[in-house]
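In the form predicted on its own, a lone chain appears below as structure tokens.
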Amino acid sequence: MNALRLLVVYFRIGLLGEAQYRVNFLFQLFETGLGMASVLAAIWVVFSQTDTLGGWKPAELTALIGIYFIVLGSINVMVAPSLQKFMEDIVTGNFDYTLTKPADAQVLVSLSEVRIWRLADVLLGAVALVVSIVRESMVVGWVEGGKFLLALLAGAVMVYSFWIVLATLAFWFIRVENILQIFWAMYTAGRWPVGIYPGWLKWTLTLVVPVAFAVTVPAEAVSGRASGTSLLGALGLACVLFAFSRWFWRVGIRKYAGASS
């Protein structure tokens, strides 16, 4: 409940401080207007050479797209900015200032910055996720839905912990920055499914940097293709990853001596 108070309060206080600068906005829907487009072209075109992709189909590939924007869009509202102003705080001895407040540490600084505009790309994805159900008239019931929202939660936990571990290497490392681009290059593979991939990327991005279970299987669970066995391992995976991240964090926390010392 706690957690949720601060989500509200720092998500207000990023309303305000981005309300000053609208034009970002806009500026950010037309960025991400441009990549959603860029991202369909490629999908035209290869869709003008064959009529299916590793088994998937066009309006199921566009389903994909449409959450791959999703979480790159949830990812950037606040973890990310988050996470990195956390790093930058262990440098410069403001984190110190965070031990001193009664809220969890790890709660406070995946909630401290909030970027606004960055809905931008929630909203786009989105809308071409709900067009390609609706153009292709998919069978989305209870069942799917449910099935989707769940492999959805699943990949936030799982992307969340990851960022949590790599952001905890700061710790450790004074230059961790470099490190979090391991992330953003392998997330661009996230737009297409992860099954076209040979096996050795394909393990990479289920086991090591979770983009498979971040955008294929929900795009799997609303098409209908997500089986049981693989939400049931989404969820057991989600679990083991929070709470190593949880467990690294506390490790941090007892290695940090404060930028006094």
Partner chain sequence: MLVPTFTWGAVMHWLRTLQAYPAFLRISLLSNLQYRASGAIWMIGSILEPVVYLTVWSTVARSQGGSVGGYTPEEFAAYYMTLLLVNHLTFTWVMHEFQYRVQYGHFSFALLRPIHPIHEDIALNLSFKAVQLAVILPALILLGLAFHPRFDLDPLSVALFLPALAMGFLLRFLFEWTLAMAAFWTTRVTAINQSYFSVQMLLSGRVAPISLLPSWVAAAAGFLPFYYASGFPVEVALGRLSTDQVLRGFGIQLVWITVAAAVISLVWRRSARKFTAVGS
Given for the second form:
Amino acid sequence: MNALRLLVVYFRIGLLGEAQYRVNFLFQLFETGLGMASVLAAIWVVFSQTDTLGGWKPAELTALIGIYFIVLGSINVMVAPSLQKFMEDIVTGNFDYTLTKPADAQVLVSLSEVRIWRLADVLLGAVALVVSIVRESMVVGWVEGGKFLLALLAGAVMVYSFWIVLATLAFWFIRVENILQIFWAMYTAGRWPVGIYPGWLKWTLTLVVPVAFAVTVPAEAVSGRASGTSLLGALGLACVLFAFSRWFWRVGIRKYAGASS
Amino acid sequence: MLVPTFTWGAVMHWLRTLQAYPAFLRISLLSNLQYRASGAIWMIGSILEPVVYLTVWSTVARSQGGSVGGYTPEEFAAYYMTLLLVNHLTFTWVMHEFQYRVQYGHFSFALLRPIHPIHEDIALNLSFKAVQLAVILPALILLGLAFHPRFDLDPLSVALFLPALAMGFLLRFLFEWTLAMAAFWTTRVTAINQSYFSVQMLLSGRVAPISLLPSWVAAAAGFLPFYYASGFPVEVALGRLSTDQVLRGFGIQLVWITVAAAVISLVWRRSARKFTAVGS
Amino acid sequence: MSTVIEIDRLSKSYVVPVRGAGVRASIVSLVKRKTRTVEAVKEISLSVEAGEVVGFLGPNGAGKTTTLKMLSGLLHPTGGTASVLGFEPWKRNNDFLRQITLVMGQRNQLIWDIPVIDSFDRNRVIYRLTREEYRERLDELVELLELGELLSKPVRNLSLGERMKCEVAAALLHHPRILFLDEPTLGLDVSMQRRLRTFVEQYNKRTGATVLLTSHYMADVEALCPRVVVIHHGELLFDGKLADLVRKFSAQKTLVLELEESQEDLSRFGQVVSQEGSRATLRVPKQDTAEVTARILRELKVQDLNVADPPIDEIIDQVFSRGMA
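Right, the form predicted on its own is done, so what does the form predicted in complex with the partner chain look like?
Every chain and every other molecule in the complex is listed next, the one we just looked at coming first.
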């Protein structure tokens, strides 16, 4: 598939671009580490006053934080920088070049920039996840592991689709990079299980900004509380959201080219 | 330059500086109105954060039989709603902005002007906050309907809140402006910023009212500046502090304001020289 | 020869917001936005044969770039039809895109922080070139444009001229049949402009590719384009040979005189452009040229007299400032 060949080329380019600044990886580790420490400190403060939070034990929450950082890093390696660049390209007009290329514009746009060192987020997230599983000797069998991966996949697709929808708004509004703040603001709420939030916020984080599916549901899968139906629901929703984002992107392109739709 | 010295010349200097404010405010108001929509979007994060911690602590309070550390869910609601307002009025973005200013040479213009750049920043900050109150106030009303806060306001507390808030603003502004100058000396400011925000988050009363922090952390928060720009004005307004604590708080605010102002006036000239020497 | 581009009454209009200055206007514009319609391109028709080099002339905002964007598939027209290589450009069929290229002088498609060669490699994948094709074409372009040592440098370390050469090379790796060049020489120094021009000319001769070019620099158009299209206020004013354009629109001739002695006042013969010692340059209306020349020869002691068309820049300038409707 050509999209895969493009992915390889762009990853190589990203690695080349950043390999000259290897010390950046250390700084990224430092910053991510600090970020994680600050989240863990908040959890520590909360659990100094209570034993469970909305039914979640401390280790389950740290596993959730691990997943939070894994997803965060995945977004920051490619999706966020690429789509940010896309928005700048709309303003500068460089996006015109993308449109003259004989490849799917959405694929080109989604791959265009790689921040390889943000893999530090994924790395530290994975460490937190594994440490919490091991320390609490949680039993993660094949079923839980499979469910977890499926849930993570569904969450990733939803987050990606959501980003495409936000980025597509750039065809209508110029200073759209601010719209991305909606995502980041909402995403920080994913550091806690969305189940504890009041109804309106819970639904927003589930259906409007797919934070629940990206973080909480995979964490539930790891701790063995995700039901098969909720997983199926997540996968179904992922497909729907992906199809919608694709359609919306096409509408955006038509609008950019000034087609009366 | 920023530490007031009471000579006649200094008074005249300060008066002339103040004369620049109406123009600064007008211009910054214009540009803030221009970007009102994007500004409103930035508010989502500011509004969501206290809602998140309010929910977390209310959940804890309920599971602990109705209250934790002297706060009921309704009192947490009052705390975090007031904190939302205070934090909106005292936060700054100068630490993020300095990096760009140095990198793209915006300081070259600032240095050519015969007025300290901090004044334009203050004006920009104030007008932004005035414009964005149009988002914050309705949000507060909605949060009030959603979370049923319990306010026991007495006139004295409200009267004391205003100076506590004003000093909190000045303290945080000067403090962050000082740290922001690091951008002149290193390109690694995000590491510094990240460290600052992590500590600020925990010790300012945003993660939890500081009385809920483990005692040694709370003790540290008691003499560091972070709490005095956020949690302190909130607790003053809600009447949660004794007269002693309030007076001591005002004292600590004054000390930190003086320290920050002194550092700025010392470091700014050197930074500016450093900037012109590097040249960008 | 075959027709590669066929445009029929192509039009494009935009709706743009209007906003006043000041606090009040910004507050008012929160509530209601005023708009107006701008017609960027009005019913332009023309056709281009394979292998032609066509120059688009016109002042800023005349509609040149809009036209080029419609032909390269970036913009949807609001009226009319266009067929490029048998495709409707704005459908952006991949088979169409593989046969065209677009170079914009003030924008870049190379990736800023990495060596040029890696940006080329990206295009290899995007255009699905085989390694052999890629190698062969790269070698050819490296030789023609003298890219040699530039390939391994990061783009940010290149001068504007070097960067432009690399941009052009990147745009031609897939051997497009049609080149859309929008202000390709913008900001370059004179010798770099000339080299790029020579390259485009060579490329056109070698491959028979069709070239559509817009430029501010008349020298580009003079050197490259046997055919020019003049667009002003979105309308097509002229389509033909450059020489015909000069003949049609130059309302004046230039007389260069070498006198035996320096004369005091020549303004009775026409507009004095310059007078330095015994040498003078006059401008006279075209229809009066014969009569004025006769009078000068009669009344003055002339060593040498030369009649010429004014520089093409000036003609174009006159055309646009008069509106020429």
